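What follows is a single chain, given as structure tokens, in the form predicted alone.
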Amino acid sequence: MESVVFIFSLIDCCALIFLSVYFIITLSDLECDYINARSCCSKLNKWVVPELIGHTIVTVLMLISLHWFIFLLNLPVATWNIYRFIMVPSGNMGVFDPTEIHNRGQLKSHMKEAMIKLGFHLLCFFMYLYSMILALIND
């Protein structure tokens, strides 16, 4: 059963890595003026909820399967994703808003956040891979 948990977590982590890279590419396209702010934000907002769900499922799965260290490692990022989604001001298009993305350095902060998430998901990928191999050997 433990190996199934880590196989699912590994697949989910691959999807989250893909999303992080997609966010970085889309934000850098906006930064270089290859796309306009409205299309960039609509592309990114489409993937905010799937990212939130994917990360929350893995966090809850680690809690249920009693992997405390991995759960506590995932908890701050999951909490940040939920907080960011809930605290979207009324009238905004979503987490990424075309009218505000160029204000107050939001583009740079969104880019920094995407880079940090990419590093975090890469770290988790190798942790899940190691844990999956260990679980498969022990079964």
Given for the second form:
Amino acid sequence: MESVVFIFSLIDCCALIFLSVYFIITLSDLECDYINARSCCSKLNKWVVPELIGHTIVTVLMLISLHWFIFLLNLPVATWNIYRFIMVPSGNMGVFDPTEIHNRGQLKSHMKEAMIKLGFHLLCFFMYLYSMILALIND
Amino acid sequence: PSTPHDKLTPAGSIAPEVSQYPGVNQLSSTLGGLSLQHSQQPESLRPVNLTQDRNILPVSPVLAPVPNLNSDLRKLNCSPDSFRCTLTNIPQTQALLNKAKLPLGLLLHPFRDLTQLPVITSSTIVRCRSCRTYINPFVAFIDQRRWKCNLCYRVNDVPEEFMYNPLTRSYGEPHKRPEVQNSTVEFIASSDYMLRPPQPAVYLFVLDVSYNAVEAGYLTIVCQSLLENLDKLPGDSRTRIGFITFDSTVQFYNLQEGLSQPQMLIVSDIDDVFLPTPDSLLVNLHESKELIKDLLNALPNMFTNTRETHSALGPALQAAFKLMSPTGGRISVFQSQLPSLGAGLLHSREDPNQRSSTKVVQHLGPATDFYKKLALDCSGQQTAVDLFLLSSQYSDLASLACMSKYSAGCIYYYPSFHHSHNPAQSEKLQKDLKRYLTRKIGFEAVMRIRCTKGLSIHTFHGNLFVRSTDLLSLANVNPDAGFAVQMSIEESLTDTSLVCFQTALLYTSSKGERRIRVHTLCLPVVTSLADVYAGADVQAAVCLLANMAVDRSVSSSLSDARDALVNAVVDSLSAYISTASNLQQSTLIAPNSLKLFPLYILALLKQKAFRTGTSTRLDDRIYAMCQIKSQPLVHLMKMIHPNLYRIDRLTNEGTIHVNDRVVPQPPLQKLSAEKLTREGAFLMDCGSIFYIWIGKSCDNSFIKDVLGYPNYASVPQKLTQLPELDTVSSERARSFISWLRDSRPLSPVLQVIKDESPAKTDFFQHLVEDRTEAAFSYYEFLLHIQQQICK
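If the structure you just shared is the form predicted alone, then what does the corresponding form predicted together with its partner chain look like?
What follows is the whole complex; the chain from before opens it.
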């Protein structure tokens, strides 16, 4: 049972890592002017909800399987994702808004956020890997 | 050849001899210590005791501070009307800027109407190879063949063609060429600067013809104005024009040359609007002129019996976009109510009971992203959308304004518009339309602001779309649009004593020429906090803070924005007081350059955009915010702090002569009811509107000689013009008023207000120094600031 939980979390975490890398690549393309703001934002906005769902599933799974430490580790990031999604002003075209992304240093802050998430997901990946191996051995 | 040191010229000058080319930056870096940074501007640093000194408002309008440069550079420097910085002495490091607690930014009015503009038609436009800065008066010429960029310090070669000066027909004097002798120039751009052949002028008018609109009666005024100005629309032989009307369906007009009369085509499928005919909806102005005139004459009467109350603005805009996307141009939308049908429909969000709320003011942001998406689509196709909102009820301007904000359009608002019940608004619409239709226009424009290495721009304010980190996309550029930017100091400016800023606006003129208008501003760098305060430009700082406060109100909350404005004054004055440590703590001291800062911030807090506690309609508030973001500084300052003059006792003292006319110059009065007297008449210049307030016991001779009525009681409530009477005081008054009028492009409306008229509040709300039930008086505000500083 344990091992199933961790195998699933590992796969989910892999997907989240790929997603973070995709965000970073798209944002740096925007910085270097390879794509325009409109297409960058529509690409990224498409993946905001899947990322949110993916991360929330892992968090809930950890809660259900009573792995408190990992749950508490994932909770702030999941809450931040949900908060960011809910607090989008009604006039904006999603979390990434093309009119504001170049204004007010938003591009930098989004890039920083994506980097932090990448680091976090990598850390979690190794944690799940270790726990999964441990669980598989113990089974 | 002798070295620059032999000359001992002050830093930054250009030596008169041709054989020497001591560059501006070269000298300044070698003679750094000798540059003019010692005890500069003692007058602007003079401490002013605000709580004791009751009369801080100068008697003549405040002028922009002159940067502390030597006289040669000062002469060459850009006019402050086009380009102005909040700090005329730039701090050397970000730490110094943070200590001063003043915002650092630029206020621009790049496309302003200029009487004198050097236009350069040379085949090569000399630009720096790395940062692409245009050559300007502040570059350094190193020997005759090379020049050093003043923004990135790269040494570039002077092209062969540049060595010849067409004006003086001389060779070998590149620094005498007009590009290097003028800080505001216009280049004619070659085809390298075009992505496509320059577009023609294309104008589309989208008119609301629902029952509401017909009731308000704006259509007659618009059609009349168009008929009068049809020949004066900027453009050439390729100019195109089109019309769309809408209520619950969208109507197009076939104006194909050769038809006997205009043909109306109705599209009622508003969920999927399509263009009924592929062409002849946007027609050549000259070829179809007769048809267009017929249409304009017939339009006001076509819808008089309409019973349609719905307004399908969204579908009409989608149709307009489809029509304009091949070419780009300008869409002028006239709307009279909430859009109630089809895409982009809006709901009434305002709660009338919350108008005087002191707590949270809601719904300052748009309700839907439809108009923003539309604006971005339009901006991508080089189309700007201008909005004329003529509504009597709440129309959610917060959402509608988005269509203009991101497509570089402009917004005009006429609350409670009615063609007969509200003649002031009708007159304003007429005047605005005349200016709007005939003013200069630039199409498919982009703007870039470059600064010296070390400074960077991070936030942009105005009606524009930020396409990339420093490229601003303006589908249309008009001479009444102002912009503001905020800067930060990324690297310390240690190796230079001068910084420069350059705005380059690339646009297509209405005659199909691709042009680049370049403004360059040069400012000194300082290292001491006292010098930073000495060079503070209080009006520019207030306007930039106003822009920032609007952003804060929308993203966070109105009370946050208000607190931030008060904190701006508190922080900067307390930083000043702590540097001048020999001053007493019990009074409020400000440097002379910032003595008007608390007054202007108080006026801003009482502005419609930010005031709480006084009943303010949401649309009025949003419009005031839009104005703050899009007006140039000169106009914005009049909006925030109008000029008050006494006009019933105009004398010849201090008159000036302008064009054979003698113009009296009455002193400015404080904006306080204590300056008003029952026996006087006062003129308040609010920028786009003049109020003349007549006291109850006003001198009968004034009423007779200037207003043309026998006594006070006979003056009508809605007088909007001064008659041309043959008396001395009438001459003086009219001369003064027309001098004020001529000093700005948009002709203001005049409103005469008697003391007991219901319109009295319009006048009295601008008396910012007085106490109201919801806000401080000026003196109380000073005490409040003092209290906050001492905490």
